[in-house]
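There is one chain below, alone, in structure tokens, taken in the form predicted alone.
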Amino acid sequence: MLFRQTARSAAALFGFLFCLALAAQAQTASVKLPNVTILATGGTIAGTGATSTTTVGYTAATVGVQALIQAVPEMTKIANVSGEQVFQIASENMGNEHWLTLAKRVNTLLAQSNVDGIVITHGTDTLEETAYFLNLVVKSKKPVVLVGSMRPSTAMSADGPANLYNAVLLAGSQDAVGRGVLVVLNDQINGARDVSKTNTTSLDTFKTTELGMLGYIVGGKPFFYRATTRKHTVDTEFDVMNLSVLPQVEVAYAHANVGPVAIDALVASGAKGLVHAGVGDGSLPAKVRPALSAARKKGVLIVRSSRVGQGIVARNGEANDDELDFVVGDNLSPQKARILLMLALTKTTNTRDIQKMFWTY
């Protein structure tokens, strides 16, 4: 009698455990991995060196996108990954035409229901600029993540594989939806508008020194602590899908004893806009002010920025911007102010409207 009761209890327990196993299997099967597309553009993350200790003097942009994917097989556990080779260049060669091609491809892919997020591998030299450009022209809330590395793929301590894994993880995360274009390296998440490369060679070069990073990636999960308040992606007025060229905008860098030569040459070259990377609070040296004023009278849009790297350029502070009909660049770096001015000029030449854009984006 006792034996039959024990047998029935064991059978019941076995049946219960079997049902739990089936439920767990069904739940695992129902977990749908996100579809992430990697768009490769070259850079150090795709670079190779002569030896495993070569971390400077290597050749950028030699490894193709499929090889990058195959080097990180762990990505298949967190996403359905596909790849496209958009460009194969060192990022110092990134130009307006590359940005337009990349933006159009990103928008086309994100409009597809079978694409949940995009990772863009990129050289670090101009990564922050490409990120901000896309932050203004991508028309989707789906995650777009830029990633690079400071050491080539052949280095014994290459940071590219871990960075790429984290980028795919972030691009496939619902936590990243609607946050604008993101930059992830060294386990840190930064926003496209505010991040800058701050060191020539160190792994933690990408920082938002003034306002702080958005979050971390720890233990295979993104943790966000901050969000940008500036409009981006679907909330901007910029659309590049029908553009084939961007207005010429240049940057003139200020320094002690600076004169008008660079400004005059840039205006003569056909620039439609000029960002003055001034000293301090965007100050205008006495030898420069007449050249900028003359350029504005010729129809060239002038933005006062600062070479300092932090802080807001005060309107009507170091110059009477109302009288000169200048725009101030808020706290954007000169290189990012150039990007916003280019896009602004595709919409208007009215300085008041463009100033509003600089306060908005």
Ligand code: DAS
The other form holds:
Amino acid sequence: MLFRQTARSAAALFGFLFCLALAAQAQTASVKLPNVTILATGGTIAGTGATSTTTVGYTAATVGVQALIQAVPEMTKIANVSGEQVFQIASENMGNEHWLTLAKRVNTLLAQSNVDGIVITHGTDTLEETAYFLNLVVKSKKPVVLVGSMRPSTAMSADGPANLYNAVLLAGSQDAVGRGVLVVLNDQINGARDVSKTNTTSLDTFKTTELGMLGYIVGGKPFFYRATTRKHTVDTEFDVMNLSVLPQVEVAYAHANVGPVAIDALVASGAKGLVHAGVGDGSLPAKVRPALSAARKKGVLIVRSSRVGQGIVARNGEANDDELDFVVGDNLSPQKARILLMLALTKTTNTRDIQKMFWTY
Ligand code: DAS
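Starting from the form predicted alone shown above, please give the structure in the form predicted together with the ligand.
Once more the chain from above appears, this time first in line as the rest of the complex follows.
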């Protein structure tokens, strides 16, 4: 009697568990995973060192995109991931030609209905610049997420795998749609326009110092608290799809005792635009002002920026921009002002129009 009862209960339990498994399977099958493409460009996230304690003096850009994907098998649970090796470089070597190739590949992929988002693995040194460039030229609302790492893939507690997982998660998330190009490292989400690398070696290096990050990724979920207010992606006037070259724009850095040598040399090299990384609120040292004014008279577009890192450069503040026919770079870093001026020059050389662009993007 007892045996029969026990057998009956066991059968009922088995039946229940079997139905539970079927339901779970059905549910999983019904959740369509997003299609995310990883475009690999190199950097530390693809770097290797001699030992697990090598966190400086390693070789960047050695591990291929498939190996990066295989190192994070958990990604297959949150997205259908594919990978392309676009370049394999340390990002200090990123050039305009790389940006044009990358932007064209991103726009081509995002135009495909079977691509829901893109992750770009990238060196951290110029990651903020590539992110801002793409923020101005990607023509889709779909998520584009840049990710890197501060430790090479061979290091103890390498940060690359978790950063890559988070980037794929964000690129496949509806919450990230329409927010412009995003940067994810160290569980933090930053916007392309205002983020910068703030520490040469620390994991917690990408910050939007005064204006603040956009959100976090915690426990496999993105949490957004703010949005980029400046125009980006589909709302910009810039289109690079038919460009094979970008105008030459350079940056000249100011400091105590600076003279006009660098400016004169950059102008002589054929620069179409020059960003002056001035001291303070974009101040022009007396020895530099004539060189910039002469450059302007030769048709070189001049943007007054600042080396300070935060705050805006006020028009007609430290210099009479109206009289000099200069543009002020708002609160963009000199390296990002270079990017916007470069794209502006693909549209116009009119300083009023360009000034408007610096107050729009
Ligand atoms: N050289 C650095 C770069 O490729 C390494 C890195 O931090 O990614 O940007």
